[in-house]
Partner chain sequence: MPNNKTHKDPFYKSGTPWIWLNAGAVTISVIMVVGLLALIAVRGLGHFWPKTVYEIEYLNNDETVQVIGERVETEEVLKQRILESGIKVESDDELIKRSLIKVGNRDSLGVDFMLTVTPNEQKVTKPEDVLVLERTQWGNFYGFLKEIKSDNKVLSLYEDIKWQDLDERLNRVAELRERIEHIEKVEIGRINYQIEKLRLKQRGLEKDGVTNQEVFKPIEKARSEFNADYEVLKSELNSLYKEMSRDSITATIMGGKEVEVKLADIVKAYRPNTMNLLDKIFFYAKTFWGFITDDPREANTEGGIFPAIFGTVLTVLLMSVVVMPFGVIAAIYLREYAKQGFLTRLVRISVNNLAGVPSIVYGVFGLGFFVYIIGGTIDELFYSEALPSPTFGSGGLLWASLTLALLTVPVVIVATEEGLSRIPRAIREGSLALGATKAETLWRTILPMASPAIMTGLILSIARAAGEVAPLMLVGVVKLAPSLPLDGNAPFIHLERKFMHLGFHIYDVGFQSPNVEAARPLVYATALILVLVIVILNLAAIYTRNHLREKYKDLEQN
Amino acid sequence: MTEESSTSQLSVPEPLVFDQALWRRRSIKDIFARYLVGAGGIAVIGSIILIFLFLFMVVFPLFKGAAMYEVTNYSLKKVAADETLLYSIEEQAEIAMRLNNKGVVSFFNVDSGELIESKELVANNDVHISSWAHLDAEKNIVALGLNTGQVLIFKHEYASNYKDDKRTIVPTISFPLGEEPIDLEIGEQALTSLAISENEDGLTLFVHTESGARLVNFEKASSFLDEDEATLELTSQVQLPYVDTPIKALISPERDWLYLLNKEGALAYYDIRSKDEPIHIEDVSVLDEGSMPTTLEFLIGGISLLLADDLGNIHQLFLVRGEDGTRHLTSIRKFKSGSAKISSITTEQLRKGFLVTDTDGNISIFHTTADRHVITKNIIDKPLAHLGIAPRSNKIIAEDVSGQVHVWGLDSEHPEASMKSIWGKVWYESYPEPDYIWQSSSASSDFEPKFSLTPLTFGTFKAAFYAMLFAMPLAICGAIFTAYFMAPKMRGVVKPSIEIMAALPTVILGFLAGLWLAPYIELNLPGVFTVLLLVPLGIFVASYFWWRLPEFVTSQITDGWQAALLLPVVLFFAWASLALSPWLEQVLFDGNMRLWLTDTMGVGYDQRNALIIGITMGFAVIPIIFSISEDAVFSVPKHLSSGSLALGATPWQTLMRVVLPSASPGIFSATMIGLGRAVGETMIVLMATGNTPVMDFSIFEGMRTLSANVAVELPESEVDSTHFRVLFLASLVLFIFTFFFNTIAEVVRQRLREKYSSL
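Atomic structure of the above chain by itself (the form predicted on its own):
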């Protein structure tokens, strides 16, 4: 063969041709993909930031300070003359009412001071006002004590008329209990002190005259033809033990308690539920040494008392039921407006706030529940004597000792919110001690808001804890066995079957948990706890017998399929435990384990409790933890485990010392992702718990979580109200929790990856 022929038979590769067009298309695709992925990542980060900013913007006004601004001022002569007794402002803050000591009611424009109308209530020159009291400040009903031993009750009302789309407010005076004064049948004695309270049953008055103190009771009889028209019949008149002329006397709205404040600062209170035999409970003194009392007022609702002194202190008190069942007047909290003498207290009509004036010309605003000093503003360098506030708390009218009237605007939207009222223990009215309470609404207008997020946060972590307690061992151990020990064909069935559980809607799980699982567990409570004992014991016994079987029997089962033999064992022992439940309950718990828990162990039992949540929410979390953990274990390089086995380690030693350390970053990530899912779960905890915001870690008690609370109450809350913003604060807290846990998880995962990357 010639050299030429041999050369012709050799295959010579064709030279590579550089395709510039193909390279350009690929470069464009790479650049597009790179920027697209980058834009997606930036969009995710931007979305998270925008969500945070939106929540923060809604929540921020909660902690915004109050502001007062001057509207106008004018001379009292423009309104009327004589000494002022009372100021009041109607709801639209356009018209104010002034009552003077001559019994003249004057209506005037708040902003201009122009007199609209005057009405003389006491026309007889021989009759004058010796005392006065609010019968119902919210309904604008005032009682006047006369020097004739009579009481005149009037009401100032405001009707809105619209003509040509222009609103006109017309003030009127009415007499709900008759135009004639009520005769107390004590003779012509001046009423030097007066307290009055009325409900649907009758009328109770405390009067102090030169002949002493009396408690006078009337029974109310409604007219058959007109329910609003009522007649009064004197039923009792009780002489109280010697009482000094009180600085202030008050009767609770339900006509059951009488409070008397004397000039030394002693506050006496009487139980007057028995109208014929009032009981003097005790005298209480809460003032600081060297201080003298100035005034006493009810907070809205008539439960709390506000006692002011000449050193600028205001004490809040209310009756607290003791362990013996008796009620004692207790000082709850103390406020400080300054060092000047408090001259008057005015309470807000729609919330648990109050305003005080002092002799330095300051107006201070406080909120009792939030234990918050909202604002102090100097109005004038003269003592302020009288104060009135609009029902919506947006305008204030004050009078100084020189007869000048000052009108100020007020911007204080959320005084109820403070760090203490949201996160700390608060001593609420009628509660025996400070506590964490969430109760956002009530049918009563004098309701004390309870916006503590502490029990909701506690409930969130409690639900997540019991869910993870149920899910983590099953999911992680199942993932390890599936990835490391199970046969490939069996793994191909088990893994998708568990992962498809994640597709179950949580609303279905919650529905089944609330309507089926909770009643079933309550009826079979002994069997449920027996399952926790017998199933592991049964697995151990079955494994022991399998280990003792001859090799020719065990060798019939291919490695990796032994777990299938445990399925009937688990089902049998679970069925046996539940079947034994009625017998165990009858023998051990006298036929009722729930009653035994309550009466004998002192443990309360709610049907929808943390046990139900642990099982149901654990069922929802298992697929996430299992799938990620299984992938992490299965992804450990095979040469690591093979090398360990080749060096003489047992499969168990290889798993514990080689496989699990390498897979630990993925297992930890799976756990934290599962925890994040459990913390943010809404529908299951909404439907499968009693939604009771209690702080009890018992597995038999329910809870309320942050997410469920937002889902329940946000649709019903008033937009931009304190309730609305506190719910958004709960969402922000939940967002921060999730972000925090995910950040910690990522940091720990990276450190674990660096630590075991050298294996």
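Residue numbers count along the first chain shown, from 1. Computed from a predicted model, the values in this text were never measured in an experiment. C-alpha atoms forming the largest set that superposes within 1.5 Å between two forms make up the rigid core. First, how it differs from the form predicted together with its partner chain.
- After superposition on the rigid core, the Cα of residue 329 moves by less than 2 Å between these two forms.
- A movement of the C-alpha atom of residue 422 falling short of 2 angstroms is seen between these two forms when the two forms are aligned on their rigid core.
- Once both forms are fitted on their core, the CA shift for residue 431 between these two forms remains under 2 Å.
Could I see the form predicted together with its partner chain next, after the form predicted on its own?
Here you get just the chain by itself.
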């Protein structure tokens, strides 16, 4: 702009009257607009950053450690020689139960120690408790072995009453097998060890006396009229060849395995599925040299055993099915709380965690699946002896040797999450070996959740890999041809029509893939592979014929229309391959390629598999890669290629040696963006795979991806549960993956732009 000339044209200006008020209004408006735009702009950009922060905030508690804090401590009123056997806390963590060796059950307020009710179960002074056993907290059943050779079984229950919006909890004691102790008909000898297990079919006891060990079985005899009136009848008593007095005996909840731990640390286990003929399988010793066993407990669910010793180690064991079908007790993990002797183990009631007390006065909390030492807290400088935990794992009650009771609060929301349980191989209960498994929920409450994101991440990359395998050659080759060889007129039609593919909703692609393509490919499997082979071959042959054609024919058509000439060729060869499909199937695969794959090759075939995903998601990714690569090739400065051609290079040489090297960062960036899209695509994989989280790279198997998993499970997951947060973690992972790929692409692209502008 030339300022002088424009001013010279102006006529004599009228004197400007400077309107102060107007000017002020205008500047106020200007400042106002500045702040408005500033605030708005920063708010929008801030809210975008908020996405990342929010995801992170939700995920963060997963990896936050646990916290324990002291609530109160008090001493309970006791009589001489009154020794605690068991503490238990009810659901609301208001009332605790204590059982002592005199057979007195007392209920008291957890926070104040105030006695609410107490009941003497054994009235006779000559009778005392010689052994006891309890069932996991949900059942609240306790069995007491008496010195008279009898067993007394009771159940403690808690009823909530609401009156004037105030809740009162009333504890009650009931006797499912009658208030009188059951006589086991073994004479008056003290029961030195006892184990109990009960399910809907009946009840099994293990008792040990001086005269030996025996298994006592009761079956439920249900009344015809009323299911609830079922009575238990003693059906069998079998002597077991076991001499030692076990320090602990346990029977699995389904009443099919019996475990006996002796003083030397040998763990004997019996198959008691046949109640009349218990089979001794073997004795295992897993303890370290020089350590002595202290106690044995079931983890919730009754599959895993926890064996503690006097050096602070806890071993987790469970039965693993070997290749021959027999089960062997195998040591799975080892936890270490410290070096002091472990005095008791208490298991959490809603998840696979457990707590131990030791003689240094520490409480340590572990989680088995996550292989995680959650927290260790010193309670007091005296040995701790007994421990109880509330079902919701929010309150702990512990008693030290001096009889002082300590009440502690516990904040441990997500002990089941650890880097190992989310990304590593975990040996889950009842599995033959450590594995990567995603299985987030099940109907039963003692289910071990399997939160491994590895198979989902694997599935995500498998889907992306096959999609890129399909998309990259088509998109990049297509882009090169369109940008470099194609006649401009044709380019004007082809480019937008491929770009419009990008706008096609993926839900439509997914639907076509699942309901049309998948069954079609299943029927014409050989044809699909023939297409891959025949179509390139056809193009090659066509190009040869064109090359051999005399000049006067080829010169009729200007260069750059090859793509249009190939239209009938591609259509014909594709049609031919698909038409050949049944014959090929007949000749090569006995008429059914699917069966042939499974039977002869041993490859499983899912109807909705990675091949379908590769084609469909590839289809979704092609326009993105195509569009960006085309731009990259097209914007290579013309003087570079002209120079090369002028020096006598063929167009192909120019492309390979001059154009592509300059455009390759752009093509790389296009690939990265395409990959980012393939990784995050949800609807196609949701609809066109079986969504099974398997770790199999086979093209004929399906997969489950991070994104589809989130879409399926998030609406049903409980807010703020571990599952919920792990799903957020999955989306955070997706976010990071795609952000990573896109940033690389963007940086490369910007560099390229700068380079071109300098050329």
